[in-house]
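Heads up, the chain below is alone and in the form predicted alone; it's given as structure tokens.
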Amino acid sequence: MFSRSFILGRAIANPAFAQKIAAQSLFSTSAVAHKARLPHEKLRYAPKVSELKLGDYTAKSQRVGVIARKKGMTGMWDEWGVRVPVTVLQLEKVQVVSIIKTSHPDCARLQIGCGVRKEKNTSKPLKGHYDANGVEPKAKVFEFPITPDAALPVGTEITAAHFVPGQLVDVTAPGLGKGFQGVMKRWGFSGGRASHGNSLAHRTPGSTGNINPGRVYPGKKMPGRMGGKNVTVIRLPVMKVDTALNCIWVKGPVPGHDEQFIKVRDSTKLVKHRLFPEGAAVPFPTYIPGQSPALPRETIAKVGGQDPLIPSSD
């Protein structure tokens, strides 16, 4: 395996070798050192998007996700008058920051930014990254995998109309931190006996191992810091979309505290489930004002089925 300095030295001494390396290189820069690509380095691919236009959604397509802020929980009533607990998620200036190169031509990634960050609070490397892409500094940035047909140009704004009422989404966010907790709260241990000779061992974990091998196995459930890690809740229905407030109403609770950044994307684990309601018009690759059909301010999902308040005849 040759080092980059060895290739650079040969390129300087032998111009023919430099031309060969430049022809094999994927990146076209003036420096020979940047053109030299080692054998173990992979080719990088990125979809080329010249303009934003509507496409046809297929079962193999994967749209980009968004970053939303959790505003809190409330309730709404469905078409049958049944109260449904929902979480309100608001999209604040969600834009495509850049297109990430990957090692496979059929896989792509988009870098999505949310909110606004003051320029004085932005580091110089990040500021240069935003300036190179023509995007204002963002408060939070995440990457989402997509299929090449769902690529979006840099600077495209994604609104709440990106989602369809009734579709299923996966949400990811850090859960609430619980601090340092014992084994009963952290892992659900039953603890020791309440009486009959028990002294100061009511909530202890008990034995942590045997004489042989004389050590504690890695991964042993013990007291420690609880919570604060990423949690993903899958297949949550979108109950309502508000295009004026740029909010989506998601059924049930969502991990994280209020004002937490939440990653929302189309569900991927669809076992006996439909991603979108039957006959729904899916905005692909996203909702484009002027090209997509005009939407009302609020669109509520239809639950369907039979009225649950009417007793069945069985």
Second form
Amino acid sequence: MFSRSFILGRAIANPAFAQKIAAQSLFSTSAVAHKARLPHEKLRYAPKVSELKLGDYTAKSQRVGVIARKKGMTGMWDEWGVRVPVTVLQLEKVQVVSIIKTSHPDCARLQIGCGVRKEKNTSKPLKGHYDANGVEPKAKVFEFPITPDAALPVGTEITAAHFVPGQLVDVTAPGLGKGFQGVMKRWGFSGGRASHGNSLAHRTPGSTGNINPGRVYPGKKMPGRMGGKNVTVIRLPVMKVDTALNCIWVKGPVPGHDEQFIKVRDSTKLVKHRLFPEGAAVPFPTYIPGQSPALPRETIAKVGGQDPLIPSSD
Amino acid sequence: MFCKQLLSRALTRPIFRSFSQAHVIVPQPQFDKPLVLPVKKRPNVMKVIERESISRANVDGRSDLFIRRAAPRDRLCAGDIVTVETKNSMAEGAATSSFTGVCIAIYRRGIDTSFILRNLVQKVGVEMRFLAYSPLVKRIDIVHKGVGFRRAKLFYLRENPGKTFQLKLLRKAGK
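Any chance you could show the form predicted together with the partner chain after that form predicted alone?
Entire complex below, previous chain first.
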């Protein structure tokens, strides 16, 4: 930003300024120089987690999320006999790949990897990154923000038991691509009349502006490529956790096609005490096979509430 | 009131490995190992789930009615006269409802397998679609095997019932 000649000129004109610049130089060892950090010398924080042990879940904690694969949809019946459509999300060798260094000690981020990638398909820079962390090459890698108390050591495997049946999750994935679509499908325009003399304008956008300013605004809704963007569906209940097949069943549809990588995390946009069912033991920071209580192979969420098939007494 | 009763009932149910938490149900029977066909090396998760779900829902052998390759006398066919008894709710001692009719369609969709029964109720045609593996469906009985039906879907009966709904058996079974 400031050219050398500018600084030199100022230094010559003002000896005090020259001294200040000298004190701030890289090679100066004075205390003044190290206080003001240069851009590439920013402080980086990362929680140091050497061993994996259970902790206490608090209302302010945010656990790590998971990358799962959408396997398909099926149906199940809850305890009231009501059919619930569910999406099966399978966790495939989900591990903590690295702990990201952030700019503030209150912020922590974990890099989570999922799946398997052949060595020959992994680029050298990525291979170096995986080797440095002692992890097999992963097919998909994402970061998740967490609170420092939920940090996990590198290489920890996260299984389906990380989730509690009945909890709410947010799922993020690219939605299905719809290709080049017209304005009626893409933006929900009404189109034109079907008959009564309408000429060739049944699905057109109609007018695109006014006589003033006499141009079309940037961002005007027009036909174009639709879909394929990241979509987050929030507050989906986890209906079932299967520890043998390592999958969770979430209620309802999930964006994207089958075999897609889905980011799953504990819901954030809700009143915190609604996240987990009452009385549930939250595996924090995750489910640790040796330390957490043993689980049966399959656990199904209890929906609770009143029996919907019995007419209420009102 | 009902919730408390159901909760206490759930907690006193046979539990697996001393596991009991108020907010979860452990489905019975437990399959410790996933039901995978022995020849399969890499099982498809959805197939395993379908097999286990049907195995669990198949309490009274009703899945034999929907095996496509079984002999017509053993399986449910379009044209059979069927009586279905359904529970009105999952509460213990809940009343049951019964419906009899000619099976006009069968949809084999794994756990979502369903069939449609048609009957004339007080001169009004009524069709009811039942999900075979729903916990609310208590019993499926074939009262009489259909004879002379040559289609998989008998939707033509809506316009041309012929003598199908005049059968003595249909009226008798409905009572």
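Think of the rigid core as the biggest set of C-alphas that the two forms share within 1.5 Å after superposition. Residue numbers count along the first chain shown, from 1. Just so it is clear, the model here is predicted, and its values are computed rather than measured.
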Following rigid core alignment, is the displacement of the residue 273 C-alpha between the two forms equal to or greater than 2 angstroms? yes
